[in-house]
Every structure is written in C-alpha cells, then in structure tokens.
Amino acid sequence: MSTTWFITGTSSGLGRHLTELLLERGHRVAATLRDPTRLADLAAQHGDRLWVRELDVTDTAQLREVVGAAFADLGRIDVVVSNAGFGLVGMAEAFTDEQIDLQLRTNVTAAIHLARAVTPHLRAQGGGRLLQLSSQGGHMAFPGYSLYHASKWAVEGFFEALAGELEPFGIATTLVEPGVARTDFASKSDVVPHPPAYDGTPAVQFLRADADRSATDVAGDPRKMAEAILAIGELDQPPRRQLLGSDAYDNVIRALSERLEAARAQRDLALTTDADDYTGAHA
C-alpha cells in the first residue's frame, strides 16, 4: 500500500537514501531541504509522487509554513521523518556561543517545532508515524563530541515525554537511533581546532583516531539503515526507540548496564535523603 511521508534533511546522508527507497517503492515523499534543486533528479524521475519544498528549519515560521503546505496538498501524511541536523565537534571551551546556539537550535528547538507542528495534523486526520532521528550519542558519549551529545540527550527527553502525550491520538513516536553510518555526516561537521592545552590528551587523541577511521571500520550502511527506518515506519506498533547498527547496539548496551550497576549502588545513600513522612506515593 501507498503512504505519504514528509522528510527534513533530504539532501543527503539518511535522508536522501530515505527519500529514493520510499520513491522506488512506490510511496510519496513531501521532501524539505535547504537547496531543492539537490533533488531534481529525482523530481525528473518520479514526477507528483516528490513534493519538494526549501526549508531551513531553524526558520520556525518557514517550518510551520511548510508543513500546513504540505498537509494541504498531500492530505494524509501517514509518517514524519525529524532528521535534519549536524554536528560539532572539538573541546567545549573552544566553541563558539553563536555555534553552540546553531547546534541546538538545529538539532533541538527545530525538532521540538516540527513535532509541534505536525501533531494538530496527524491528530485530526486520526493518527500517523513520528520518527525522530537521535543517535547511539544519545544515550552515551564521546569526548569532542559534548554539544552534539547534548542536542541527542535533549532529543531523546523530549521524544520521551512526548510520546505519552501522543499515544492516545493515535500518534506513536520512535526515537532511531543510527550508529555511525558510511555517509558524508563527518565531512559536514564543524570541527573546532582544539585549544594547545589539550594537545596530547585522550580527547584529541579520540578525535584523531576517529577522523583517521576507513570505510570498513564504519558499521553503518546508510541504505540498509533507510529500510529499516521504512519499516519502522509501516509497523502497526513500532517501539518508541530503535538501535540501528552493531556499534550502536554494542555501546548503548554497555552504557546502560554501567549506569544501572552504579545507579544501584547508590541505592542506600539515596534512600536516606527521604522526608519522614513520606508515604511512597512518587510519579
């Protein structure tokens, strides 16, 4: 059967792979992209089934604009697809404020404005799919990677928070959260040259390691990743969070297991901060 999804972030990466597998599949796609004529080719290809429009979604009045547009036009969007974003990477004290306001207005705020904008549509037409694309980074972290980390974490409380709102629309949301992919993310990141006082410690070291990283030492392939993400999509019941990738499974796995053994360590300490009257009665 034929659906309809409305993708941000089509140009490339994740995104665009989306976007051909749901075209050659038979599906429409109401593609947003800063630069539309990233798409022609596929705009040539597959006629009315691509609906493109420009975005900037750090634009909340274009994003909103864009979306009551496309829901006009197409009527039913069955599936939201959240991945525009980016990342920066370098020590935390080397950035710059107006880069950190970038990083979290695109890959925060402008989330948190998309699922805000589309749920009074999916809402009314009685349900539909929200896929907000997280990352293994946001349940864990590496160092050099602090504001990018900080924007998934974000994601993932929102999105988590959401999805009990939503659930009695009919609306259920999925948190994908992709390992690293064989895709051009890294050669789009903002690298920020470290200060010299880090020069020689672990944290650059990482960095150096994984920028010298070959394509074989990457797990993720971006078109194995977009059928997933299809699929998910087409579940009756999809889970509010996807691991995609052995990376990703692997090191979400061991930072979940190493925060519960220590939370469960703090179990006496925490206990004794309680009030003498507390009946037991917590959320």
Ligand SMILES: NC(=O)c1ccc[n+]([C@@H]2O[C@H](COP(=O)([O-])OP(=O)(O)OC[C@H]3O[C@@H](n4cnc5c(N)ncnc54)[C@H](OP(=O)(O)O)[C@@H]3O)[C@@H](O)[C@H]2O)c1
Second form
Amino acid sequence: MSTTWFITGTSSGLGRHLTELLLERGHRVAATLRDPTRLADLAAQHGDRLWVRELDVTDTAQLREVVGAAFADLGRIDVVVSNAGFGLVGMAEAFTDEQIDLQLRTNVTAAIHLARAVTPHLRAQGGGRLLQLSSQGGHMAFPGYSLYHASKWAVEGFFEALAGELEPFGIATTLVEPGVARTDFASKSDVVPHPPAYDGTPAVQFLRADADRSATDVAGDPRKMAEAILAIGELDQPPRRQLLGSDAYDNVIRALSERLEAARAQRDLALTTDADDYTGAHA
Ligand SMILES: NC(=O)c1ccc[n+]([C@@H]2O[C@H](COP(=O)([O-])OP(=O)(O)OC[C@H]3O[C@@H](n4cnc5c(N)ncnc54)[C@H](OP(=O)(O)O)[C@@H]3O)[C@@H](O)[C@H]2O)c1
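Having displayed the form predicted alone, please output the structure of the form predicted in complex with the ligand.
Everything in the complex follows now, all chains and molecules, and the chain you saw is the first one.
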C-alpha cells in the first residue's frame, strides 16, 4: 500500500536515503530541507510523488507554515520523520552561548515544535506515526559530546511523555536510536578546539580516537538504517524505541545494565526520605 511520509533534513544521510527508498517503493514523500536544489535529481525522476519545500527547522514560523501546506496539499500524511540534526563537539566550557543555543534549537526545540505542529493534523485524520531521530547517545554519553547528548536525552524525555498523550488518538511515536552511521554527520559537526588545559585528558584522547577511526570502523550502513526506519513506519504497533546498529545495541545494553545496578544499590537510602504518612497510591 502506498503511504505518504513527511521528513525533515533530506539533503544527506538518513533523510536522503529514506526519501530515495520510499520513492523507489512507490510511496509519496514530503521532503523538507534547507537547500531544495539538493533534491533536483529526485524531483526530475519522481514527479508528483515528491513534494519538496525549503525548511530550516530552527525557523518555527516557517516550520508551521510548511507543515500546514503539506497537509493541505497532500491530504493525509501517514508518517512524520523528525530527522534534521547535527553535532556540536568539544569541551563544554569551550562552547559559545550561540553554539549551545543552535544545538538545542536544532535538535530539541525544533523537534518539539514539529511534533506539536503535526499533532492536530494527525488527530484530525484519525492517527499516524511520528518517528523522532534520537541516538544511542540518548541513553549514554561520550565525553566531548555533552551538548549533543543533552539534546538527544531531551528528545527522549519529551517523546516518553508525548507517547502517553497521543496513544489514545491512534498516534504512535518511536524514538529511532542509531549507533554511529556512515553519513555526513561527522563532517557537518561543529568541532570546537579544546582549551590547552585539556591536552592529554581522557576526553581529548577519546575525540582523537573518534576522529582517527577508519570508515570500516563505523558500523551503521545508512541505507540499511533507512530500510529499518521504513519498516518501523509500516508496523501496526511500532515500538516506542528502536536501536539501530550493533554498536548502539551493545553500548545501550551496557549503559542501562550499569544504571539499573546503580539504581538498585540506592534503595536503602532512597526509602529513608518518604514522608511518614506517604500512601504510595500515585507513584
Ligand atoms: N550519523 C550518525 O552517526 C548518527 C547517529 C545517531 C543519530 N543520528 C541522527 O540522525 C539524524 C540524521 O543525521 P545523519 O547521520 O543523516 O547526518 P547528516 O548526513 O549530516 O544529515 C543531517 C541532516 O540534517 C539537516 N539539518 C541540520 N540542521 C538543519 C536545520 N537547521 N534545518 C533543516 N535541516 C537541518 C542537514 O541539512 P544541511 O545539508 O542543510 O546541513 C542534513 O540534511 C540526526 O538527527 C542525527 O543526530 C546520526
């Protein structure tokens, strides 16, 4: 069955692969991106099945306008994919206020506004799917990526709550959590030089090893990831979260196991702070 998808950040990487794959399979795509000329080749091949609009997701007025136009022009949109994002890399103290603001506006605030903008349309049409690109880095954290992790942990929290709000309307949400993938992500990241005081620290060593890794040390095949995202969007009951890549699977299992063990170890002290007349009824 042919379905209609709305995707942000379709110029490269996962967004571009997903757009290509959907069009190859006969689906319809509302593709948004900062530079629409980047999709000229697909527009020439696929005609009416590709609807393209310029969208910088940090421009909230433009985002609302483009979402409204997509639903008005296409009628039903079955799956919305909030994919646009980038990485800010370096030591937290070295970032400028503007760099921090842009990271959070792009990866968090825009994702929140997109979800809010599409919700009334999805409700009105009786349901839909909302896929948010998070990351393995929404569960754990590498030094040197503090603001990127802050952004992905933030979308995880937002969608965790949103899922419970939207399920009664037949709107299913999935946090897609890839490991490292062979996209333009690293080359488009904003890498900030570390202050000399950090020379030789584990964080700098980690970033150096990260930068030195060879292509075959990166697990994620973006075309295969796009295949998986397409499959999730077609499920009757999609999962609230889906890891992609063996690195994501291993790192997240390790991180969650360690946190569970650490949380259990806190039981005795945690229970000492309850009020004497606490009932536990609303926990
Ligand atoms: N690659 C990985 O290792 C990895 C791992 C986990 C999660 N992810 C997540 O996967 C998503 C896609 O990343 P990718 O790996 O496919 O990287 P990518 O090739 O760099 O693609 C990122 C896309 O986001 C777009 N974008 C960035 N800022 C934007 C803005 N303000 N408005 C509109 N579009 C904007 C870029 O457009 P421009 O061409 O205009 O810059 C590009 O189309 C991101 O959310 C990323 O955090 C990636």
